[in-house]
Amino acid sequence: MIGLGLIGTGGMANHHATQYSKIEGVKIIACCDVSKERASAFAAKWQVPRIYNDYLEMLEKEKLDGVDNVTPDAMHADISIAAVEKGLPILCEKPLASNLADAERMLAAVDRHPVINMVNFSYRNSSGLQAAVEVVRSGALGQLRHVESSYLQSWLASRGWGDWRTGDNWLWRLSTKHGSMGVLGDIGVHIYDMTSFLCGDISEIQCTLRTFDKGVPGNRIGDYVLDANESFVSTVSFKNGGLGTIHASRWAVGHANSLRARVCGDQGAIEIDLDRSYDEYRICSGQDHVDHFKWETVKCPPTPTNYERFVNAIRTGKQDPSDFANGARIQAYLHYSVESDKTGQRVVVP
Ligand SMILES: NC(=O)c1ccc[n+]([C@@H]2O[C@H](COP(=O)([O-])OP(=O)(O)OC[C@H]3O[C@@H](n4cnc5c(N)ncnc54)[C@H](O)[C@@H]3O)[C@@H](O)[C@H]2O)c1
């Protein structure tokens, strides 16, 4: 049996205590949370029998085979390198940290304490996603030549899930001082992983980034400055030399959840859309198609959830490669959109 530790046991929580569920010979064997109402709620639910209020007090008292931390963005440094130190295999939620210099302290933690390390970039779930970069990486569509990738909600215009000016669970994500990054941590940070998982390493970014007026008196509610950004757009370059936009945004109105990919080569192109489908992409590949603008859809084969790969990787010692290297590369694309923004100017990626 496999028992793990689950940290922060908040709306996500619920999701990965789900997908765990799923999984034979998986048991959340204990749970912990700041909030004790939060904590003994998702005991109950989950039937875990063990309750803390304190992470370190957990990872002392515990005996776990892994440690799933699902805490806010702000939290994700500190608690991964404490179960990191303990030696525990760890599956930390995106992104990675709330900033470059905390991603690299868990890089760091995982490069002086070897255990399995991943971050549950989400849409990694997608069969679909999985096939189509077995098939970008097999040179099916030749040189890489021009990519558009977006990822679209709505919720700051749209009430479709709830109204964002009444809950914690919101508010934090448009607040600075409580460690968001924005739409371009909280989203964002997925399609610069799907994008580049497809196309490979972004070598340049030049970003926009936009917080817009939401009406709201003083631009703050209780204690929560609402100044994160809320839109981006980036250019990007890639290292095998392909030019692409990357966008998302929170004012998208009519799209709940939508993340899309175009890849064009110069011999042909692929495209994912998680609207239509998680298990099927489109391709335009060989001359014919290519000449007569046609597209196939391709129905691709399961593939294993994270948090299935998260469970094979501790039972087989294999290290998944959405691990905290892939996780920080991707901080350091965040934390270069940032600069962009600020200095208005492409910025290299080192
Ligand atoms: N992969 C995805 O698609 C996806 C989707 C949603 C959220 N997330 C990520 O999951 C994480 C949690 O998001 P959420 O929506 O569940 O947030 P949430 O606010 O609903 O829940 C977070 C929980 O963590 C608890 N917490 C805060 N500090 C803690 C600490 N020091 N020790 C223990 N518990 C602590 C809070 O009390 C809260 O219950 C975030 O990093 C978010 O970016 C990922």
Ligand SMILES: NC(=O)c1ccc[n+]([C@@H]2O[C@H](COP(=O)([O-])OP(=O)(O)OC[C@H]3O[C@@H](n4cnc5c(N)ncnc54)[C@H](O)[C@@H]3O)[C@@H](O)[C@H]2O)c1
The other form holds:
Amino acid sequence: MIGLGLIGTGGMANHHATQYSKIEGVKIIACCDVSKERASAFAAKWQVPRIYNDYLEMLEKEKLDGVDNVTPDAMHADISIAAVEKGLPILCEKPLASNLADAERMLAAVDRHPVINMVNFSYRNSSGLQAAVEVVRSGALGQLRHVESSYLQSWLASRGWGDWRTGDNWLWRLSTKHGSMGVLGDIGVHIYDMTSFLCGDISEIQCTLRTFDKGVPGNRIGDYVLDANESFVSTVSFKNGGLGTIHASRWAVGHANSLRARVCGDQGAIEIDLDRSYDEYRICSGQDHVDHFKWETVKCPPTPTNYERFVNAIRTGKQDPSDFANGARIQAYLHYSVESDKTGQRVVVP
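Can I get the form predicted alone as well, since the one above is the form predicted in complex with the named molecule?
This part shows the chain on its own.
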């Protein structure tokens, strides 16, 4: 049996527990949270035998096969490093950290103590995305030329997810004082990962971040100014020579939670639209299709989820590509997007 320790028992932890419950031979044997009440409720729901309020105590006392870090962003680094230094495989929620320096500390830790390490970029669960990546890497599209990718939400204009004006549960997305990196840190991290997963590393970024008037008194809720960015547009260059735009917004009316990428090479193009389907992509490839603008929709068989891949990595000792190194690269894209917006200049990603 694979016995896991889960740290952070808030809402997202229930999704993690649901996924682990589907994998034979896996059990959460201990959980930890700063809130005893929250940890106790989680343990009762998922029949977790032991509860802790101190993650260091849990790491010391439990015989774990792996650790799942589902804490807020600012806690990712210290908790993950502690697990790594104990020699424990670690799955960390996205983003890898709350800043580039912490992400680099985490990467250095797994360099010193090689263990299975993964970042839970949830849209990598899509079989359509996984298959599209293989098509791009096969060379079927030829040389990369042009990329367009977006992540669009509209909850600042819509009440479809509830009304952000009536409570403080949205503040982690809206106020830098509350720790928010805005739309860039919340969903930009996903679209940067999805785009670079498809197209390879990004070498240059020119980014504009924007915060708009939301029509609330003093532009604040309670003590928190609503100053986190709400839309961004980046023009990027890829190391393989392609050019692209990556953008995200919370003001995209008509879109609940829409991710799309279109990748064009000199011999073909592919489109992945996760709002339409998790298990398909569209492709225009081959001279006849290219000449006559013909697109084919390809249905894709299921692929392992992040949770299944984490467990498989523990069992086999084979590292998954959604690792801390990739997480640190995505953190760098966020960091240099902010730097570009501050200077108004294109920046090179080291």
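Note that this is a predicted model, so its numbers are computed, not measured. Between two forms, the rigid core is the largest collection of C-alphas that superpose within 1.5 Å. Residue numbers count along the first chain shown, from 1.
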Did residue 76 shift 2 Å or more between the two forms, C-alpha, core superposed:
no
